[in-house]
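Have a look below at one chain only, the form predicted alone, in structure tokens format.
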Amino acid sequence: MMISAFLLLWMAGAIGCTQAGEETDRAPTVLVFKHGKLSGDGRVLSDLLRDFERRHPGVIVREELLPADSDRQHQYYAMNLDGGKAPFDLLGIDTIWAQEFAKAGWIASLDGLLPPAERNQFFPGPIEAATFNGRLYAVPWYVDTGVLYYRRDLLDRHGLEPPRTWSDLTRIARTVLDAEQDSGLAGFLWQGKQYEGLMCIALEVLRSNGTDLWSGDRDRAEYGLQFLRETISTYRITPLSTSMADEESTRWIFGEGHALFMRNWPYAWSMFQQEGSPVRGKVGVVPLPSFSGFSSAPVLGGWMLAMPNSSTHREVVGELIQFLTSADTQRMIAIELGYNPVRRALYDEESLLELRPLLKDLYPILLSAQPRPVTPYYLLLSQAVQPEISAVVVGRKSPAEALDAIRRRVDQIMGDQASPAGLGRS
């Protein structure tokens, strides 16, 4: 009698909660989310993911995380995107690859999670790099873009304010390495090596200058690309071994105190505020300096949430983007992970602020970031272009031959491609 009660009892409960929504009988909704692994403790967007499922009673949401390695991403995505039925329902994808995904069919519309109207409140830069004729094929989920890095200890030391232009960095670098001769500094630290980060401060340069590598002033355009060989060779502010420099390497050699200045993302910020660190409250951080009579053109950077066209959970999905894109998560992602929000109301934000300090700094040169070109061949264009700029940081090539070939190969893969929009900017 009293088992048979007690199954009884049991049944009743098992019943009222079918009866209050809990679908026991019912397999979970499982979404896979692919994305490169964030910087910082995992948990933060793990546990983000849980009171997403909170909200979403019957829906789990699995995370499975790809190489760091951007390269390495791309090529899981190209081989498992175009056979049409990807195993993930939800993507993590750099900004220079929304282009190329959309055009090839890879990924779907999402005009509706984010009309017209409600576009204006994240920056332009991203929702351009989205935008692939005329429809939204991604949402921009965190900002990045080209700053520079000033030791501001050492300026004040020699009475110098933080450069305006190229010419003052060189005059300020050299003014401080002279009379410095003994501490072993460089004066200006960027990414040279044959990669993408090479073709990032390439532009930065040319842009700030009205022209770019593939239109423009043709002058202008060698004069920048001199300038970035004479920084080395002629300027001697900027070290031989830049042909072999990325963000990591060029940060360690700043982080340790051997550099006045130098280019790189966001990101390295909190790392020289960390306990321990040889330039913790020493450093600063302004927009990347221009040519008399220019603006300075830092260029895009940052990650985006996009739908594979194969997903069959395409509501829940839109409802995770809207999630993660979201005030309130982008305010925890920026406090906890550091990452820069993409909502721009969030720069307002008092409390946020008082957390982020550098967030105020950064927002007017997050609204001027300038994506790299918008067309789906942008990586075409990029390793087409990137031997050649390598060979004017080395010197086995002038300005005038790197730029002739530039032009030629981008001639060639667009082919009757329509480029002002895309290409030429300046």
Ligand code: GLC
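How about the form predicted together with alpha-D-glucopyranose, since we already have the form predicted alone?
Next up is only this chain, free of partner chains and other molecules.
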């Protein structure tokens, strides 16, 4: 209720700003905005775009949606940007693609939109990911990080606290599952499908054991991969179907009340709190666990806005990017969609924190979140690694075999490239 009232109030203010009756005889400028399907009510973004149109008479912004899956969006963009004549003017890009798209010459530099002095108003990770050869190629839109969701009511019922280590998590999940045998409850859901989401959880598990997929201590890396497999095979706290699960399918099962723990991005929280949600008021969020002796290591995620080099409407697209990444819009999508602002000052706004209390807990997690390697070759690397991790998850390969293949492939791909941030190689 309160949230929609906020939207209406804001829109009313915005309408007040337009110049009534200002119309033009010229054919409208149509901007095509391509982006992945956002979670939550699609009207929030379309209302914002209608507001932009009112402020820019003669401009029409047409949204064209892609599936939410990051890898499938990447496929579409790679095909359509490569020809040099993209059929869109603005695109939402995953934080891991900016380097590749900039290097390929597919997206335009946006240095002018966000002068260096203003960049420190944003979280540093996304700005680094958007900067290629010293120039900014995308403006961060919202930021993500992996977190652990838990059912507070179930832990309370059994007198348990949320886990800090992965072994706490398996022990607690087994205890609750054993006590609630006929409930059909799953212990721990995560994203195990062969796609980018699997890279994220694998990195989070290995990095929280002081190592990494492509570098670092081999034994600890094998142990981390083995742990992922064993949540299914040994501890039996993770259903086998997790090997095909993504963010939305896990969010759905947890949201229906069928799981105790879930790794996911923060967007799910506001959905759980909606009226009619079976888990409303029963969900808590904590940092992802680590292995004993190491720290939690959530991955940095998020999305940015970029402009194809071929766009013929650069000025107005620039204005649209500024509008969509402004503090006002970020506040709006944080409230209405539960997306985390990339502008740090918003995390100090009491009125926003009242509506979205989770932001306060997320701030330190977002600041310490670890990027995936910032390199134009990241996708190549990820696509080579994903099948290996997937093979471990479904029990087709041992962690040792998979790591051999991963480290060999990464060496081939990176060849003589300079070591990018996050790859941990010299």
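Just so it is clear, the structure is predicted and the values come from calculations on it, not from any experiment. Positions refer to the first chain, counted from 1. Heads up, when I say rigid core I mean the largest set of C-alphas that superpose within 1.5 Å between the two forms.
Fill in: Post core alignment: Arg55 C-alpha displaced by 2 Å or more between the two forms
It does shift by 2 Å or more.
Fill in: Flag for Val394, CA shift 2 Å or larger between the two forms after aligning core
No, the C-alpha position differs by under 2 Å between the two forms.
Discussion item. I want to check Leu366: does it shift between the two forms by 2 Å or more at the Cα, with the core superposed?
Written reply: Shift at Leu366: below 2 Å after core fit.
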